[in-house]
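The chain below stands alone and is given in structure tokens; this is the form predicted on its own.
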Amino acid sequence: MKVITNSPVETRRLGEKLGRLLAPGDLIALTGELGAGKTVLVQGIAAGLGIEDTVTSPTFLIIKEYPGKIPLYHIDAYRLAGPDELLDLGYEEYFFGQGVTVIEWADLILVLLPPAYLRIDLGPGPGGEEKRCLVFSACGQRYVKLLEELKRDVDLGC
């Protein structure tokens, strides 16, 4: 599934729609260059989960936890020296916990991801500095169904 957003507000709104569909144990793997809109999307996901805290990139902390009815575990793999460093942080607690895990720069730790997850590749959209193209890929039946639900609520814009 591919979605074009025209602004950070639309990217955040898309994240909110996705967040409302997520359940404990879900894992979202985000990829994209600096400034692609990953953190904006996570802010929307948090809002969709009902989390009221201000969500910021956990670049220097690696992992931030946001409490809520369904907690959000926000991981940024950008500064990791490699997958082994995440092993030392006890990633299993997050990947297989009671919350939703969203990983920025997930392409740097693909070997650690479980077989089932939702991958979202973010990049520049056509014809505008604020436009973004988000490509969704479902790994596993849970995420195939999740994308089917999301499609019903989203203007694909392409």
Second form
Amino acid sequence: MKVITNSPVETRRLGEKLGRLLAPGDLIALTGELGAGKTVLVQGIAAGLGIEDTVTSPTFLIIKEYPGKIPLYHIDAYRLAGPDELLDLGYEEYFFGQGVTVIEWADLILVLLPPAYLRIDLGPGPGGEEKRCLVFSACGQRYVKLLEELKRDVDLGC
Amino acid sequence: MAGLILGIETSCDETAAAVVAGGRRLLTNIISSQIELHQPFGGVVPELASRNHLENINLIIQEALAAAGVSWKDLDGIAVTYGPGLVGALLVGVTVAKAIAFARRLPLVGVNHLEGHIYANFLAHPHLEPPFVSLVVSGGHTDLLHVLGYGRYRILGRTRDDAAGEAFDKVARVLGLGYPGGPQIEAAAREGNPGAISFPRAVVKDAPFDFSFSGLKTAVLNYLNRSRQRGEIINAADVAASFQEAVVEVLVERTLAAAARCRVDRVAVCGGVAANSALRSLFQAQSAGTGIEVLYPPPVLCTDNGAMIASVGYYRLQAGHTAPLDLNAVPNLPLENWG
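Please could you give me the other form, the form predicted together with its partner chain, since above is the form predicted on its own?
Every chain and every other molecule in the complex is listed next, the one we just looked at coming first.
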């Protein structure tokens, strides 16, 4: 599934729609270059989960936790030298915990991902610097169903 | 010697410990990334790895006590960062601090990391007293606070997305300048024209003291992409200088506006970005004639360190705010008022 957004506001709104569909234990892996809109998307997901705190970049801390009805674990692999470093940080508490886990720069820690997760690749959209193309791929039944639900909710824009 | 506090900090990358007397006088300040280990056997000493707190912590604490010429029985309290930060990292410091407090029957004090950064200026400026406005600006923070007293704060504004120091690191990376980005951008910018490219200064609606640097980062990326597509030669020095100007301009403007709003005549800047010379020059230029004095700690107190934690610990202990031995790490700890 591919979605084109025209602005950061639209990327955030898409995240919000996704956030409303998420359940405890869900895991989302994001990839995309600097400025692709990963944190913007996560801000939307947090809003969809009903989290009121401001979601800021997790780059420095690597893992940020936001309490809520379903807590959000916002992880960023950007500063990690390799998957081992995430291993040392107790990643399993998040990946297999009771919250929703979203990982930015997931391509850097692919070997640690469990068999089932939703992958979203963010890249530049066609024509216009504000546009983004988001490619959704479901790994596992749970996420195939999740994407079907999201499809009903979203104007694909392409 | 009165009020000797051991401060322990492990909230993110650095393992750090320090001994501070009376909340103000620094005896030792040992930080993992800067430690020069004694080499009694002339061998190679392995570098202490970032976030390898469990392996670093005992060595760092021993070094902090030994270099201060202080033994366990001289201490009056143990202060430790218990948030905000990375939970697994925080837990190492908190657990060690609790063990020491229990074994030596010393009072334990839990400290907020952000509060620690503010107190770095108390260590650097012995006569500094509240009230003042503080700008905490680093790789992980961009917070503007009104410090009303010891343990009394009002948050005026903070970043909505990226921290200023993080923007420096990321722009340095896309310019191929290396890590850490702050000093690299600063060096490149010296050769460049800060007026060469007009990058945006983001204003956050209805929040005059909040910051946003994510859009600036993306604007730099877009500029680089456009130039490459047109086959133009990119002048990295001009990009660095123009980017740096955009960051320091909003930091200085909003901080001085906050000082005016709070009617204070002192501003205490802290965190890693406080070492940036362009930030300091602009503060100096913009504060001239306003009666506002801008203070900074030395670089070793700008980075994460145990001394700033010991300083907060001293004042909290004075006010009777000790922590129980079941103190836990709180990764999203908010700044609380205790004074």
